[in-house]
Structure formats: C-alpha cells, structure tokens
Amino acid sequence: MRSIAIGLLGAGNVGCGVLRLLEDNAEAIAARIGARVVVKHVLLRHPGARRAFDIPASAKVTDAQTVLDDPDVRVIVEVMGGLEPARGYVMQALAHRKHVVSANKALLGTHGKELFAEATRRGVTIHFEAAVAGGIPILRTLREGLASDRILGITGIINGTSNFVLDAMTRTGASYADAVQAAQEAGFAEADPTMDVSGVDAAQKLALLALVAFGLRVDPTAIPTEGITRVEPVDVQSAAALGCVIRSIAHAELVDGRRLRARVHPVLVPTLHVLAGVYGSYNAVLVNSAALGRSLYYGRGAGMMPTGTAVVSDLVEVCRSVVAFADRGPPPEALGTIADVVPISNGDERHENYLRVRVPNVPGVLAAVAGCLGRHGVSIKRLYQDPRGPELPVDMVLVTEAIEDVRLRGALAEIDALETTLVPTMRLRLLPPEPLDG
C-alpha cells in the first residue's frame, strides 16, 4: 500500500493525541485513505521532556529545517502554537509546497491572510478544524454540511477554561479565583490563564469561524470583547435569582446581508436556553442559517484527544487529496471571495441588562443611581438589595428594560462617575428566551 509521509512540530498534549491516533486507529485511517500515513519527523523543543505517547527514536529531531526541507514529507502538522517561530515554518512548508494541517487559532487570526495567501499561490492548503472547539466538527459544518444554506449567525460557547470556571462558581458557589484553581488542577487552564478569562482566546476562535461561515476576514483585536474576570458569587446568585446561569458568549451575525456584527462577553442565560445546559470545560456553537434554522453541535471543547482527533480528521481528508492526484489546489477559504471587514458598533443593539453597583450603605445612592438611568432613557424593570450589614457597601442589583447599548453606556458611564460608586458597574446583558417555534 501507498505510504505518505508527514512532519509534526511540536509534540506537546495535542501532538501526543495525534501520535496516538495514528497509531491505534492507523489500519482504519489506512483504509479510509487507500494509503498508510507515516509519520517520519517530529519536531522537538525538549527532546528529553516525558510524553504521553513513546516517540520512535528514528523520528525525533531538533532542527526544523529537517522536517521542512524533507521532499518525501507531503503535510506539515502544526502543534506548537503561538506566533513564532510557528509563522515561519508555515510559511516555509507553504514554500515547497506542502500542505498544512494546523491548531493555531492564534496564528491564523493574527496571520491568516498572508498564510492563505501563500497557499493559494502555492496550490496547497491549509486545514485547522482543531483551532476551533476541539473536537467540534464545526468548521467541516459550516464549510461542507451546510454548503447549500446561507449562514445568518453564530452563537456560543468556545471557550472551555471559561465555561468550566463559570460552571463551578454556579455548582459550588467557589469565588472567582478558587474556579480558576479547580480548572487549574484540572488540566482546563494554563497557568496563566489570562488568554482565556479574557475572552481573547474566544475572539481568536470566533474570527475563524466567521472567516468559514460568512467569508469574512476580521482582525480578532477588532472584535469587542469582554472577560470573566470580574464575576463574583453575588452576580451567580443573582443570575440564579433571575432563573438564569452566566456563561461566557462569542456571537456573530451577518447585518445586512454582508456587514458584520461580533462581541464575546459573559450573559445571563435563561435556565431553558439550550446553551445554559453546556457544563464543565465543553463547547457548544448554534448555527442560525436559512434554510435549516437553528441547529446546535456540541462537545468537548479542548484536550488531548477532542483536539487530536480533530487534526487527524483534517490530515485524512489531506491525505485522501493527495492519494486522489487532487492535491493541488486553494485552500477551503480562499474559495470564492474573502472580504476584510470591520465589525459594525454594537451601539444600536437592544439589550435587557443585568447592572450590579457597589455603594455604600448610606441614603440617596439609589436616586442618584437611578437619576442617571433616567436620563438616559434606562427603564428598570427590577431592583433589589444586598446588603452585607449596616456599616458595609451594598451591591444593588438592576435589571433594565431593553435599551440601545449605546444608551446604557452613557449611563453607565455617568454612574460609575458618582463619588457613591464604588467600583465600575458589572453589566450583563440577558441572552434572550429559546424561540418557541424551535
């Protein structure tokens, strides 16, 4: 049987998964290819570092150039992350012409277009459903399953870290700092985990999977995002008292049939919506089309294996091109045309909110609070209290009848100037109810 060889960089947690895959399913992927994959290098940082997987002595190399500058190696597997030197040596397998198989989201939202761009000219490709909810087959969805629908949304949950934190605060009613520990301990975050609390690991995800759904390419920096970082057991509480959960929401839509409209930002999510369902470190996306309407994928969000599998899918349908002679040809993604945008404001955008002022215990700070909502326009649909004691602040807890984002601020902005507050305002807005018509 034919044998195709690839080259790995980096054989890290999801490096090892891949290693893995490859050779407990390596009969069935030979079988579903017509080939034999092979893995010939695997590029090493730290050759004498522990794996989850026993690297052949006879692959390990240190020198990239090795690796890229092999003839016999037709797929370059990228599992290193970050920017560099990750940019460089795709850049270079581009160069010879090999195709790229990838889980950076960081690279490709940061670098993607000249990354694409050097594909096409190549005529090679480059695939990374891994860089985008783990084990989720969304990116092969949007791209191939839902080919003849035009995509109207996205919405979801795609950061595991996150969700896990903000699951655990729900459950345990732990501070925001012993969840990121737990996940910690977990394996679910990094030691620092500020890529992912953040929101901005998230955005990253989410330009990819606007790139694939709407073709439209957005710089991730340019889409407003907000952490996690500011939640605290009184606002689970509240939200529990609302009838809803908070998670951390990445959402994209199409205004206007071609502009832009994304954001990645806690909510309150009713206790009835699909998405409040989504526990621990998984990820879930609901996809908005026009034909078929709202359908939901779920499933592990990050891991060895989630993500594993997802590259070694990709690299089957790589290599299935190239035992077909099909193998020279652009990328998914540059099929078509692909427009650099802008996000539009999210300004105009009616919203109900969830609003938590600290003040201190004193007469006058609710009219004060409520003078600025009032001149903004800001209805109050509920007030209530929490009061810690006589001689300590209390957080006032609103919620607002729906109101332009733009108009919230301006308030928002007037409040958190009263000398009575005493930290900037937490604002959530209130992921609307499931539709009844499903």
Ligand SMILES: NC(=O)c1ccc[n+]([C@@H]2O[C@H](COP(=O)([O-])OP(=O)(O)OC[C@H]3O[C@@H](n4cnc5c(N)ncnc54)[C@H](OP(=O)(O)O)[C@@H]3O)[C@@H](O)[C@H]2O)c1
Contents of the next structure:
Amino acid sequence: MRSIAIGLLGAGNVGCGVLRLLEDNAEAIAARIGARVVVKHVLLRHPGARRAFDIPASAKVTDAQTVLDDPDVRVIVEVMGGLEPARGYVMQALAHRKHVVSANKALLGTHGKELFAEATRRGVTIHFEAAVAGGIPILRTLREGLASDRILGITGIINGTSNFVLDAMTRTGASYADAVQAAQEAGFAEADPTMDVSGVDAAQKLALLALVAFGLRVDPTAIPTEGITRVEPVDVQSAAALGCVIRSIAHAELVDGRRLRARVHPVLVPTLHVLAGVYGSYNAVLVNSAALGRSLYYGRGAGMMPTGTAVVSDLVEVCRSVVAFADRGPPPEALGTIADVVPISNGDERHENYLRVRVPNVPGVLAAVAGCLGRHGVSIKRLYQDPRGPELPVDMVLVTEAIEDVRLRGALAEIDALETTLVPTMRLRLLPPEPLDG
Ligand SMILES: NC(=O)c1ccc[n+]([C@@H]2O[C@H](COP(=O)([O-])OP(=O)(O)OC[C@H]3O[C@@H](n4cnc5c(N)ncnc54)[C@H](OP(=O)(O)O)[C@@H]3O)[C@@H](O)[C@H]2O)c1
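Now that the form predicted on its own has been shown, please provide the structure of the form predicted together with the ligand.
So here's everything in the complex, that chain up top.
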C-alpha cells in the first residue's frame, strides 16, 4: 500500500489527540484512504516536554522549514494555534501546494480570505472542521450531508466555556466569578477566559459556519457580539421563574436569500426548547434548512479526543483526494463561490426581552422606567421586583412584549440615563419556544 507523508505543526492538546487516533485506528484509516498516513515531522517549541503522546525522536523538529520545505509532505496539519507564526507557515505550505488541515478558528477568522485565496490559486484545499464545535461534524454536515438542501439559518451553542459557566450558575446558584473558577478547575476554561466569555470565540466560529452554510464571508469583528460577563445570579433566578435558562447563542440567518444577519449573545431559552438541554461544556448546532426543516447536532465542542476526531476526519478526506487526484491534477475547490458581506443591522428584528434595572428602593422609580419604555412604544408584559432589603438597591425585572430592537435600544438609553439607574440595564432577548410538534 502506498503512503502519504504529513507534517504536524504542534502537538499539544489537539495534536496529541490526532497522533493517538492515527496510531489507534491506523488500519481502518488506511483502508478508508487507500494509503497509509505517515507522520513524518512534528513541529514543537519544547521537544523535551512530556506530553500525552510519546512522539518518536526522529519525528520531532523545531525548525518549521524542515516540515514546510519537505517535498514528500503532502498535507500540513496546523494545530499550534495563534495568528503568527501559524499564518506564515500555512501560507508557505499552500505556496508549496500542500493541503492544509487546521483547527485554528482565530487564524481562519482573521486571515481566512488571504489563506483561501492562496489555496485556490495553488489548487489545494484548507479543511477546518475542528475549528467549529470541536468534535461535532457540523461543517461536513452543512457541506455534504445537506448539500441537497438550502440552509436558511443556524442557531448554536458553540462556546463550551460560556455554556459551562451559565449551566454552573443555573445548577448551583454560583456567582459568575465562582462559576468561571469552577470551569477553570474542571479544565473547561483557560487561565484567561476572555476570548470565550466575551463571545469573540463564538463570533469567529459563527463566521466560519456562515462561510460554509451560506457561502458568505463576514469579518467576525463585524458580528454584533455580547459576552456573558454581566450575567448575575438574579438573572439566572429570574430566568428560572420565567421557565427559562440562560444560554449563550450564536445565530446567523439568510435574509432575502443573500443578506446575512448574525449575532452572538446570551439569551433566555424556554426549558422546553432543544437548546435548553445543552449542559456543561457541550455544544449544539440547530440548523434550519428549506427541505429538511430543523435538525440538531450535539456533542463535545472541545477536548483532546473530540477535537482530534474532527482533525483526523479532515485528514482522511484530504488524503482520499490526494489518492484520487494524484495523477489528474488538483481536487475541486470545496467551498464554491464566496461573497464578502457585512452583516445587516439587527435593528428591525423583533424580540420579547428580559430587562433587569437596578434602582434604589425609593418611590417613583417604576414610573420613571415605565415612562422611558412607553415613549418608545415598548409594552411591558410582566414585571416583578427582587427586593434586597429596605436600604439596598432593588432589581426591577421586566419582560417586554415583542418589539423592534432599535426601539428597545432607544428606551434603554433613556433608562440608563436616569439618575436612579445604578448600573447599565441588563437586557437579554427571549428565544421563542420551539413548536413541539415540528
Ligand atoms: N483544545 C481544544 O479542545 C481545541 C478545540 C478546538 C480547536 N482548538 C484549536 O486547536 C489549536 C491547538 O490547540 P491546543 O489546545 O492543542 O493548543 P496547545 O495545547 O497549546 O498546543 C499547541 C502546540 O503547538 C506548539 N507550538 C505553538 N507555538 C509554536 C511555535 N511558534 N513553534 C513551534 N511549535 C509551536 C506547542 O509546542 P510545545 O508543546 O513544544 O510548546 C504545542 O505542541 C488552536 O488553534 C485551538 O484554538 C483547540
């Protein structure tokens, strides 16, 4: 049987999972490809460090050029993370007509345009299943499983850290800070969790989902993004009283068949909604497509072996095309025609909203807040107060009737300008309930 040489850039968490799977499933993988995968080089920063997979000394290298300039190497697997030098290495690999498999959403979100253009120019492909929702094969599902259908919208829980934190706050009543610490202790949050809890990581993944689902390329920094850092126990308790849990979702949809609406933010999810049942660090992606309707994809969004499976599945696909096209030229471009877009404004979107207004315990505050809402045409559907004691501030919790975003924002600006509003008002959209009978 012939063999295909690959080079691994990095062998940390994900890279060791890749090596483990390639070793444990070597025979099955070779049978699926029609060739053996040989890991010829593994680029490392600290070749002497102990790791989860015992890498043969002959494969370890510290000079990237050894991997990138080797004409035997047909596929580069980039699992080192970060923007530089990863971007430069991937560009060099593509320039040498090597296929690339990457797990790096930050790299593809930031430099995707340049990298995909280079891949197309060189007649090679970039696969990135592991960059979105870890082990869930969502990109392959969108690209192939639903190739016969038209994707209309995607709503996902695609940041496991945020979901772990919100779920821990719901289950244990913990504060945000304590829940983050629990996530760190359980290995589900980085020492600096900013990228995750700010929503930036989810926006990067959402941009990749939109690219594959709709053929629309959006700069992740242009996606309206709110993190979970302002969620307090009072919000979690109030959500429960309303029959909801708080989840951080990433949403993208096609408007008029060609415009993109996208946003990342925490939301109140009714407990009967399928996304309310996504616990801990799990991910889920709910896809709405024209013919199939709604379909749900659920699984581990991170971790050595789940993410490793996504990388190795990409590798199998790429190696199959290397075998199939070896003598007949390059494989076809996987993504089709791509249009660059800016997401449309979300101002006209109508939602019911949860508002938590923190005010002093004095007469007249409710009337002032209600006045602000009324002037912008926002009707109150439900209202209650969370009294903390006579001397302490009060959390006034309101649910609005469905209202255009732009009008709600006008009302919130007025509410937050009131002398009696003690902290910026917490606003969370309410996700409409799922029709249970489909
Ligand atoms: N961890 C997950 O669950 C997960 C899930 C989905 C996607 N991803 C993505 O997968 C990628 C890798 O994540 P990870 O968790 O595996 O990271 P990691 O554990 O920090 O591993 C990074 C590896 O790359 C090597 N490396 C980094 N910079 C290097 C440089 N300049 N030169 C040579 N080697 C370098 C490191 O070498 P040394 O070990 O010698 O220092 C290490 O082996 C990231 O893009 C991440 O976003 C991760």
